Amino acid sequence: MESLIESWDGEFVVSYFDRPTGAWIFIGVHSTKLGVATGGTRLKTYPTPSAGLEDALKLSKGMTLKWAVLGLPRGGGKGVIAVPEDFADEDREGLFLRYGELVEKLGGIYETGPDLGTSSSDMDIISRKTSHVFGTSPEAGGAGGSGPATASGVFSAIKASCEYRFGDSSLDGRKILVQGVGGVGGELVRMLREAGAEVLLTDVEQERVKQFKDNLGIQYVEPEKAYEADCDVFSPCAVGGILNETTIPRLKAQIVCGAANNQLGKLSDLKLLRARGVLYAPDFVVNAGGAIYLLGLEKLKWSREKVEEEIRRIGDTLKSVYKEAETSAITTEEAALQIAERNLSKVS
């Protein structure tokens, strides 16, 4: 563990030992540098506390980087709960009461929401404990589920990358694959079809499928095939790894722009998509509509038409960093590091 924090860049990391459940808990406020540190509370069985601890760290930069990019008053932070195998639901309250009473210790330098593991009850919980959560049901005065906003902001990226590849943000009759039509990429489909686009989707669950083919008329591709389909755009927006070396060489789509959080199998990944001519759009650029949906709400106590606004944005900042790729001769993701980092060093 010594190891991981002295290779960090990020301001402090508190951990806690929740003797009544034998979980783990990581803090990780990376920068606090645009505002408050902010960022989701994961929870996870891990191999190894340490594992949990890397997490933390890695991902509070992650979100550090993510409000930079898009020019949010926001540093980051992120929870990381490591639980033993054998947790127990019933266990799930006191932990998250206990969980509540330490960000309400930290005084407001750092907020959470929900993430991978965590729902909008469990924030409901730690609004118990602490007013520096948000994310909570509508019953507790929460804005209610992210996955429309989240769509909404895939929805404005892909227009910014079919302007920037084709020339025309128009999606009348473009063709688009998406995979996943879960709580984002369901809405995203209904989305797209209003807008005139042709989709195409592919997902694991029959069940899920079945009321877009029956209702929607839309046409399914098995998930294998998903990669080699013949559309211009594909949306990943189920599961994180699905870029790598076995399935970029078989992509027939000019485009790469969905929610899917790491769809990237490893960073060198990017260069095989630059290879192809394929244009990536940054994950976790176009992602950042739930999460400015709930925070802006929430929190900044934006108007709607503010969230709506920023939400819009997503597609103008994707196309500054297309355009800093192009100029810079460097990756989509290596562009939006660099706006990121423009952006948090012009903060002493």
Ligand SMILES: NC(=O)c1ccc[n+]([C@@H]2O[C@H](COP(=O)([O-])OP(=O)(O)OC[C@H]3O[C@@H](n4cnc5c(N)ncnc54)[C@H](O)[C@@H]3O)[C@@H](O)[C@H]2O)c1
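Moving on from the form predicted together with the named molecule, kindly provide the form predicted on its own as a structure.
One chain, no partners, no other molecules: that is all that follows.
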């Protein structure tokens, strides 16, 4: 853990052992340069506590970049609750109450919302101990689930990517494979179909597949065959780490644009994508819609019209990223980082 923290470039990290459950809690505050450190709380079982810490540090930096590249007034932070394999559901309320107390002790420097493994009902529990939380349920005065807003951001990103690559933002007739049809991917499938796209889907959860395959007649692709599927756009909306030296050479899609976090196996895999002529949309730009939705409505007090406008602007941001990458002969990820760093450098 010491080496992870020493090599991290963030401001500070909180480490807390929750004795009643055996869970480790890590809160990474990467940057408050643009505003309050803001990011979701992830609940997951990790092989070791240090793996949970590593995730918190990596994800908190990702949030800094997400807000900065979009030009929004927030800093980067992330919470990770690494629960043991035998974590009991009846212990959930107590764990989140104690987590809320921990967030409150930080005095407002960090605000959190739902993420992988957590929901608006969990945020409701946290809100009983701190006001520094968003994404609570409508019953508790919050905006509720952010899946549709995340999907809307991905939809805008796909349109912008198609415009850049094919010269036309229309999705009518475009062949798009969505990997993972959960809360975000499933909503994206519906949006793409309404726009006239020919949608393919893949998912390891057969119950999800059945809904779309049987009820809507959408073509299903076996997970192991998804990468070589003949399509214009490959949209990863499930787990991360799926683009690597094994899968990239199999890709037939001309564009990769999806909601999954940390899609690359390692940063150098970007060069493999570029060498194959694949246009890669940086995930921390593409998947910002849900965060914009919750933050905008609950904390920044934007109107729904303003929130929708900011989510659509994800597509404009991507076009700027693509243009910079082309002009500077760098990867799209490097271009997005340059834009983020420029926005960060404007603040003394």
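Residue numbers count along the first chain shown, from 1. The term rigid core refers to the most C-alpha atoms you can superpose between the two forms while keeping them within 1.5 Å. Owing to the predicted nature of the structure, the values given are computational and were not obtained by experimental measurement.
Visitor: For Ser50, is the CA shift between the two forms at least 2 Å following rigid-core superposition?
Guide: Passes the 2 Å threshold, so yes.
Visitor: Would the C-alpha of Tyr280 be classed as shifted by 2 Å or more between the two forms after rigid-core alignment?
Guide: Where the cores coincide, Tyr280 shows only a C-alpha shift between the two forms that is less than 2 Å.
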